[in-house]
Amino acid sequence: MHTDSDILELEDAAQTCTDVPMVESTANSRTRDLDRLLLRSGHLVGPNFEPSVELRDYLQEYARVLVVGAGGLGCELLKDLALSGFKNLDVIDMDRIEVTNLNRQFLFRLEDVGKPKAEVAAKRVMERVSGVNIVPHFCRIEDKDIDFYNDFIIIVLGLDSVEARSYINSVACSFLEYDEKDNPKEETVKPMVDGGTEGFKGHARVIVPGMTPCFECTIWLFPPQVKFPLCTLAETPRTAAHCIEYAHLIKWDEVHSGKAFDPDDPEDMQWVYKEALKRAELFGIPGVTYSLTQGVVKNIIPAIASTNAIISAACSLETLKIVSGCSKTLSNYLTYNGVEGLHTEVTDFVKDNDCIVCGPGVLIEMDTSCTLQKFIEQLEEHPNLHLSKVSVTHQGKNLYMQAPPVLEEMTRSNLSLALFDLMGRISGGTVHVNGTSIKNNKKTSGLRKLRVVFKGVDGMADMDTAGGA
C-alpha cells in the first residue's frame, strides 16, 4: 500500500518527465488538481493562456460568476464552480422550494420547502465549502438592472425555460460592442455557458457574443410546446393531459372571470387539479394527479439527478477553460443522451451574421427632427421587432423608461425632444431597447441593440438602411 508520501514522490517524478515547465506552486492539496490545469502550459492550451500563480488567485479571488436558476442544474453547478476554484459566486432565482423538488435539487432539506431557493442554496454551499462567498437574489431576473449582469466577468445558465434563456441572452449580448469593421471589441465580449436538461438528456453550450452563435441564432433548436386543440378539451378529451389543459384552459375563465391564473399560488393549483379531477370521472379516464397537474400547467419537465450532475460537470469544466484559458473551449454545444447507454456528441453550430440579438445590430435611418415618441412608435411596427412598452438607453443614459413609475415620470420630457439631440447630436450611435414582442402568441420581454444613423449628417444619408424602418 502506497503512503502519502509515496503518492507525492511518484507525481513529481512524473512531472519531471514531462516536457511542459510547471510554475511553482504554494498551494495545498486542495488546489492541487487546479493547480495542474493553471501552473503548467501544455498543447491544448487557449492562445492567450500564461501559467503563473496569479492566474490561480485571480480566479478564486476577483472572477465574479454569476449562476442563473437554483433548481436541480442550479444546485449542481453551485457546487461545481465552489469545488472548481471560483470563490465568488452570485445567485439568482424567483422560485420557493416545493416538496417535489427534494428528490433531485440536492442542497434542500425538508425543514427548507417554502424557503427561496437562491438563499437556501448559497448558504449550503457556503457551509461545505469553506472560503467562498455565494450572494443570492431572490427576484425575476428582469427585476435586476442590465448594469448588474455586467459585473461579472461570466453568466452560467441553469434553466428550465426558452424565454428566461431568451432574456438573459439577449442582456449578455446588449454589452457587445463592434468597431467600424463590424468586428467585435473583445473587452465587450460577456460569455455565457448554458445548460439544459431533460429527463435522461441533456446539453451543454457555449456562448460568446459576437463570436459563436447566440442563443436567438439558434431558436430553431427548441421545438414549440405541445398544445391541445380546444374542441378536443371541451368535447372529446382522452387523457389526463387534456383534462388538466380544460380546467386550466376552459374551466378556470368560466368560474374566475377577470382573475388570472398563477401557476405558483398552491391554492390555484389545487383548484385546477380538483376540477381536472371531476372531468376525468366524467369521462373514465384515470392519471390525473397532483403533480401530473403542475407538471402540465406549468410544462414541467422530469429531471433525473444523474443527468443534472453530467450536465453540470460539462458546464462547470467550460466556465474555467473560458475564465482562465487553461484549455480550448467547446465548440460549441454538446448534446448527451443516456436513455440506452451512452452517446455525447458535439456540433459545431454557425453564427447568424444578421441576428438582431447577437449581430452590429439592426440599422434604422432617421431624420434629425423625429422626436423620441416617434422613435418608439416607429419600434412597434419594425417588421423584425414589433416591440411595444419599450424603455431606451444610450451608453447607459434612460432616455425614456417605462417602469418604475417614478423613472416613467422622470424620463417622460424626453418624449417630445428629438432623438438626435438626446445622443449629443452624433451622426449615430448603438441605442438599446427594452419592450415586449409577442412569439408564438405569447408575450416576451427583451431586450434589441439599434445602430442609429441620422439622414444628412456626415454624409451619411445614401447608407444602405439593412431593412430599417
The other form holds:
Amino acid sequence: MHTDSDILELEDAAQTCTDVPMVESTANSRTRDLDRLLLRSGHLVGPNFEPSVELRDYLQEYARVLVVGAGGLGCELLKDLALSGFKNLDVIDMDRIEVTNLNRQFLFRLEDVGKPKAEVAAKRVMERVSGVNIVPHFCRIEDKDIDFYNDFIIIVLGLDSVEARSYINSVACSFLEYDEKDNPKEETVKPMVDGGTEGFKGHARVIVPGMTPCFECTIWLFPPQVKFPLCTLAETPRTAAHCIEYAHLIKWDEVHSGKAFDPDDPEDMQWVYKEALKRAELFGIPGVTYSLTQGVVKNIIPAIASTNAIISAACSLETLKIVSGCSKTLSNYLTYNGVEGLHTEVTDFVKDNDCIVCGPGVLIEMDTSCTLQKFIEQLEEHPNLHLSKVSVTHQGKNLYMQAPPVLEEMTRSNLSLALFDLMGRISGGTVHVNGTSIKNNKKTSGLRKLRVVFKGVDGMADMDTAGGA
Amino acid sequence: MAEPKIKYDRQLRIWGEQGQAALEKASVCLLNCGPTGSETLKNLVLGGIGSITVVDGSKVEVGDLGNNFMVDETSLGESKAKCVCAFLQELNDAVKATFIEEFPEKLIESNPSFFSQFTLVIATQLVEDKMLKLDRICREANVMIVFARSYGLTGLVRVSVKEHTVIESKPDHFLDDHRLNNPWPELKRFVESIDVNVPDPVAHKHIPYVVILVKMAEEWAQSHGGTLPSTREEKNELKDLLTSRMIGLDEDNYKEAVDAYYKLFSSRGISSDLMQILNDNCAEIDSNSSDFWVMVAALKEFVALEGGGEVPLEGSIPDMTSSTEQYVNLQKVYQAKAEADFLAMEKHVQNSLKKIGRDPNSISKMTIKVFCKNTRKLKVCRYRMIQEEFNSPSLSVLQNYLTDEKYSMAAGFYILLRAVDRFAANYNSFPGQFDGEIDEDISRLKTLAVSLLTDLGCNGSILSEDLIKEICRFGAAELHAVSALIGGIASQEVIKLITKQFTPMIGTFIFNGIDQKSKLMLL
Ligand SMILES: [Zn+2]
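What would you give as the form predicted together with the partner chain, now that the form predicted alone is on the page?
Next comes the full complex, this chain leading.
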C-alpha cells in the first residue's frame, strides 16, 4: 500500500532518466513477466492501482516486507516474494535446522543441520536471486521492539503456532489508529497475510486491521487442542497415546525429580518410549512405536512440500496484489483441501466490532489522581484483559518497562506518578500495554491498545488528536 | 539407512512406508521446465521421487532469471533443462535426475514411444493441439499425465488417466463401521456379559458407550416387535430412555452414548458408491484384470455369502470412556470379527485368482488385509480424454458454471485459455504478447472466444469483456507465484496418483488469481 506522497517523490526521481526506453524494460529483462501486471492497465484491479515503472521501482526499492518464520512456509515465501518484484525482505525465526525439515524446506541441505534457519534461508535466496537483500533475524518474535514491526509495509506470516500468530496480530493491530468517527486511519493500517498447512490441507488469509477480521476476531477457527484427562492416563489407559502421555507427563516426573524432559534429546525420548511400551504391555494395549511416541510428545503436525508451496504461493500473490494494487485481492479467507479430490473455498468472514485487539481499544475511565502503579494493577483485574507483568507506552514514550533491567530502573520512578500527568494532562488518549495473559492454561504475550479517558476533563471527543497536537 | 527415514518423517506420517516406496519406484518425465514445471518437480524431488527426466529445448534468457528460482546468472545461454536438472539434483541426491535438451513438441511429433518408459508425465505450458496429441499417446501406452499451465493470473491443472483405483483413500470424515444396529453374535454375547445396571458408580461410568447403545437398541427391539425406532417420536423416546439410565452428571460414557446415538440409525449394508463399484463391468474379471478388480470380485462374493449384505468389518474402534479391561476386550471382539472376515475374503480372492488362471497366492495377505479395512472407502476415478472434453463438454454444466456468479470468472478463464491457443495457432503469438498490439488483440481474441462458445452450443455473449481484456493484459506471462501455486497443486496430484492414496482431482482445475475463487470444472 503505497501512499500518494511516495509516488510523487518517485515521479520526480524518474523524470531525470526519462530517456530510458520502455521497451528495454519489458522484452528482455528480469521483470519480463511481472511487467505485464505492473506496467499495463487492468480492468479487475485494486482501487489505487497506477501501472507505471515507478510502481515497479517502488516495489523493488522502497517496499519492505517482513516474513515471519523461515520453516516450510517461510522458505517458500522468501523465494516467491523475491521473484515477485520485492527486493527488501526481512525474515525472523528462532529455530535451527533439523533433519526432519529437509523433506520440504528446500533452502536447507544436510550440512546445514544445526544452523539458524533465518540466516541460511536468507543467504540461499540472495545467492540465487541477484539484487535481492534479505536481512535475517535469529531470535524470538517477542525479542524485537514493537517499532521494528512498524518499518514494514506488510507482514507475511508462515507460522505453525496459534500463540505466535496471535502475538504478531496484536503488534500489527496496535499500530492502528481510529479517527474521531471511529473509522480506521488508512496510514496506520498494517496489513498481514497469513498461511498455515497440515498434511494435504491449508489456508491463506488476508488481514487488513480495521477493515477485515483480525486473527483474534476469528480465533474460534483455531480451537484449543484437547488434552487427555490425567485420570485416564493414570487409571484407565486405553490407547497407545495414553501410555505415551503417561510416561511423558506422569512417570517422567516421578523418576527424574526436578530434571525437565527435553523433547529434542533422543535419550529422553527413548526413555519415554520404553516406559510407554512397558505400560502398554501391562494393560494389553497395542500400537506403541517410537515414531508415535515422538508424534504424541512433540505434537508433530504432518507436513509436505506441495501443500506448503501452494499456500505460500497464494500468500505471496496476495502480498504482491495488496502492495501494488495490480489485481483484486482475496476477501478474505481461502481454504484448500486436497484429501478428497480438490476443494478450494473463499469465505468472507466478518469483523468483530468489539474485538479488543483490532477495535478502537478497550475503554478505561480513570480519575486524574490515579498513579501508573494503580493503573497497572487495574489491568490485571480487568475482565477483558487479565494482563500481568505489564509495560506501558504512550506515543512511543516508555512510561514503565518490565525489561530489560536498565529500562526498568529508568522508568521505575514513574510508577508513583499520576498517569494523567505522565500523559501530559490531556483529556485522554491511546496507551499501549504489553503483558502476559493466561488463556487455556497457556501463557501468551500480547500487545493491547487502551483508550484512557480521564474523568471530569473536557474535550473527550478528540482525544487522539489532542495528544498529538 | 536411518537418515532418509528421519528426513521423510513428516511425510511418512501421511502416506506411510508403502506410499514412500511407491514414490521411490516411480519415474517421472517433465515437459518444459519454466517455473511451473520446475516448481512441480521440486516438490517431488524433496519427497524422494525415484527418477526425473527434464525435457526442454530452450536456453536460459534474462527473463527467466526473474521467474525461475532454478536458474541464475551463470545459466544464461545454457540449456534450461540442464540448469534446472542440476539444481534439482542438489536438493536430494537419492533422486536419479537426467535431462534431455529437446523441445517437447518435437518429441510428441517425432518420437511418441519415448513416453512409454515413464510412470507419469508432467506436461507443462503445452498448447491445445500438443496436449491432445500427448494425451492420445499416453492413454495408449497406459502412462499417467498431469497437465499444468500458468497463464498470467490464471492457469489450469488436469489429470488424464484411463482408470485410477484407490484402496486407501483416507477420507477426513468417515462414519466408523460399528454395527451397533446389526451386532454379530460375538458382539451380542459380549454386551450380554456386561451388567449395564451395575450399582457401583465407578463401574457404571466406565461401561463403553458401544455396549450401552447395543444394549438399549436390543431392549427397545424386544418390546417393539424386533424393530428399531423409525419415527422421530420413537427415536426421541429411545433417547430419553438412554438419558434416564444416567446415574450421575459426570458420566462421560453416557454423554458419548447420547452423542453417538444417531449411529444406531445409520443405514445397513452397502453404500450407493460402493454398489456402483461392485456393479462395474470391470468387476467381471478375466486374466487382464488388475488386483483391485480381482479383490472387488471377491468382495462381491463375500457380501453375498458370509457378509450377509455387509462388507468385511474394519475392526477398529475409536477411543471412548471405559475401563481399560472392557475397552481392550471390546477391541478384541471387533478385531476377531475383522480377522474372520479377512480369512473369508482371502478364500474368495484365491478362488477368483484361480478362476482367471492366476497363481492363487499372487495377491499378498497384507494387500488383502488393507483392502478389507477400506472396502467402504474404495474409489474408482476415470478421466475423459481431453479431446472428448474439448469436443463435447457437458453443456448444461458449462452453462451453469458460466452463469454462477461465484464461479463465472473461473469458467470464463476455462474458455479463454482455450481461445488463446486458437489465437496462437492463427497469429503465431499469444494475445497481448507484444506491447503495441493489445487493442487489436482484444477484439481478435473476443471473436475467437465467442465463436468457440458458439461452436460448443453456448451463448457467446456470456463472456465478460473485462476478463477478455485481462487475458490480453497477461500476455502469456508466467508469474512465479502463480507457477508455484499451479506447480504445487500438480505435484500434490502426482503424489496421490503414484502412492495410490487419497483421491485425485477429477475434472479441470481452473485457478483464479484475481480473487482466489478457483473452480474444479467437471465437463
Ligand atoms: Zn480483531
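For the two forms, the rigid core is made up of the largest set of C-alpha atoms that agree within 1.5 Å on superposition. All figures in this text were calculated on a predicted structure; none of them were measured in a lab. Residue numbers count along the first chain shown, from 1.
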Is A260 one of the residues whose C-alpha moves 2 Å or more between the two forms after the core fit? yes
After fitting the rigid core, is the C-alpha of T236 off by 2 Å or more between the two forms? yes
When you overlay the rigid core, is the Cα of A280 off by 2 Å or more between the two forms? yes
